[in-house]
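Only one chain is shown below, in structure tokens, and it's the form predicted alone.
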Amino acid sequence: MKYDFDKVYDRKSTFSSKWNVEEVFGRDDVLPLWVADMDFRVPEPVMVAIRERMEHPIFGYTAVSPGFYDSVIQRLDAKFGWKIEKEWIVITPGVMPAVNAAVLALTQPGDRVVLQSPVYPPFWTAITHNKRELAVNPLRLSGNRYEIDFEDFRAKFERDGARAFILCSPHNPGGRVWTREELMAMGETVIGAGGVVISDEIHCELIMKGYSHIPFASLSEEFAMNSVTCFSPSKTFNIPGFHVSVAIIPNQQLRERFNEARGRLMGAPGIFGLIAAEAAFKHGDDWLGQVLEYIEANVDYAVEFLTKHVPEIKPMRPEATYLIWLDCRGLGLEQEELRRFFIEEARVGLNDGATFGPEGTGFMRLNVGCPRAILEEALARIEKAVKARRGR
């Protein structure tokens, strides 16, 4: 089936919390390319899925299916040649609820956990509302992508005494994929300390071309054992208001605490999650691969609008996501000026990337998982408010 991606929506009408921009930026007029949420259909099997089991009247309490099961099983060894048991699988209703759980059931108050800045924000509070330390590796900007700065990271665990690292790979907002010396390099140094990995791997379907991703735990069975791997059809198949996404966890000492933090912290998914998220895994690569296509023309579109309109803003090329972090220091404001600026000069919501952590000032991030057409709109919205600030 070919889909039109070109296609725009009405999504202000379902209550899309992307489209609600009145209540997010304080007007109206606002283009929304912030919150990492596509503004593309979903695949069509997914949407069969759903009908199908709506023809039926009754919604009560649901077991899980044997073939949710197995479309995960299936889905890690076919995209990463992961082959993961039945029983290393935990469902919970969203990847920063795994992550929570993980840093609850893994860690004692007091703990100091590692995350490298900038970085997704809710990581942030997944540390600090549970009452352990954080233990921030600043990532390095080397020209213009993010290197990790080893002698620092060792140093947080050896030195300084970390429990856990949660490593955000692809990394969101920079779009790196970690190559493998990175994730060896990186899970030695947390396992050598007798320290565990969460790995919040969300967009690890969303690879650029010329680059592939390598789930954690698949690197030995010493990671296998030591780590929880969050992993949710949700970014992957834009369907993040179903609220389903799995915790891969081979430790059964390991599993048996991350349940028991579970049970007291969250839910199941809903009926439509599991069949949704089944029907993507079995039947959704012709849209995943038209999607990926789609994703990476608005990336070449918006990095070379902007290299060649708007010089005080330079785009990172991300090898993942659909996001990209633009660096905005060379307009010379102070980050709560930069916020307006986009707000009520370009009309333009993005993510204020002081979120992402201190490293983060300077910074916006640009969702351009949309048409192209809303893509086309922003980028011209920018462009002119920079010029008008360029002539006063």
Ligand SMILES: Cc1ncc(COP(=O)(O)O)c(C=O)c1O
Given for the second form:
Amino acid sequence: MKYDFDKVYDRKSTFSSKWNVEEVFGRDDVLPLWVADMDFRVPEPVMVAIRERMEHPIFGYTAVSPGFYDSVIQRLDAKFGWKIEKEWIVITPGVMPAVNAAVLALTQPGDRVVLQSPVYPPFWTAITHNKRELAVNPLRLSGNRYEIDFEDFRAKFERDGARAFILCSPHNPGGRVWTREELMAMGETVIGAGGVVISDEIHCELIMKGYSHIPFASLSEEFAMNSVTCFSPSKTFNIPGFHVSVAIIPNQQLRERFNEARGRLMGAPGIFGLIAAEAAFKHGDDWLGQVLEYIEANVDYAVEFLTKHVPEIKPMRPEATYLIWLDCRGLGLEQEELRRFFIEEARVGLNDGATFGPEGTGFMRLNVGCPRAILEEALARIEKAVKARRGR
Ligand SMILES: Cc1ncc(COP(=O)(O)O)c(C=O)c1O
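Could the form predicted in complex with the named molecule be given as well, to go with the form predicted alone?
Full assembly next; the chain just shown is listed first.
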């Protein structure tokens, strides 16, 4: 079927986090283009599967159906040629709970854990809240694209004795799809030093034309045996509210340790999450093809608009995700002023770049997973507010 992604839905009435702007931004006239979910309806097969299950009026604890496991196994093979076994799959109620459980299970208090800044803010707390030591490998800006500082990365493991690495692949907020060479070099360093890789691949199916995602663990047997891969339908199919994801852990010992932490920290999966995920994985590709085209057109539009009309703001063109990292340093504002500028003057709700780490200072993150009309309105508001400042 043909989906209409131009349709604007009223999401405020559903208590959407994204549209809860009064609480988040302190005013009700802010247009929200921040947290990573999309203002698009889900694939029709997901609606059908949910409706069907709803007709049965008992909602007790659920077991995981063989169909769910098959859908994950088939999807990873079909999309990435990664062949996994059912035993490797552990169900989790979200990727961040899984990342936290992996940190707890695979490292000790006081161990150094590496991340690459700027990065998704909960990565930082997955280390600090669990009483591990942060070891930051800052990404390097090369032109308008992030690259890895391998010398520093190696030093974190070989000199400083880091025990684990939380990889964001593809990268949020920079939108990088890491290449085979980059993944190989990172993996060899971490595993060569006796560490483990916790690979968050939540954005792995939102890939722009011309790029291909490679699951870290698919690169070698050694990588598979020393990693936990977090995979989920939530970003791809816009169902994060269902809280379902999987951790894929080929190494039985690591899996047992992970399962112990998981058992302590997390409950059983929800009925509807499992059903939505299975339907999306099995029958969501028609929708996904269409939504990716729409997102890519929105990315083109936003990048062209800003380049032409607001040269003070430089968008980083994402290779994956519907998130655009905006270099706002040309506005010449301190971070707090920058944050206030977007809320009070532009009246657009973006993510504050500094929450992604010190390297995010001077940046903001824009979510273009929305109808074109909303994006146009947001960009027009930003242009108007920047123009008003220029005049001062
Ligand atoms: C890189 C990354 N990991 C994890 C999450 C959150 O995943 P979950 O809601 O499954 O915990 C997000 C959400 O934006 C994300 O961008």
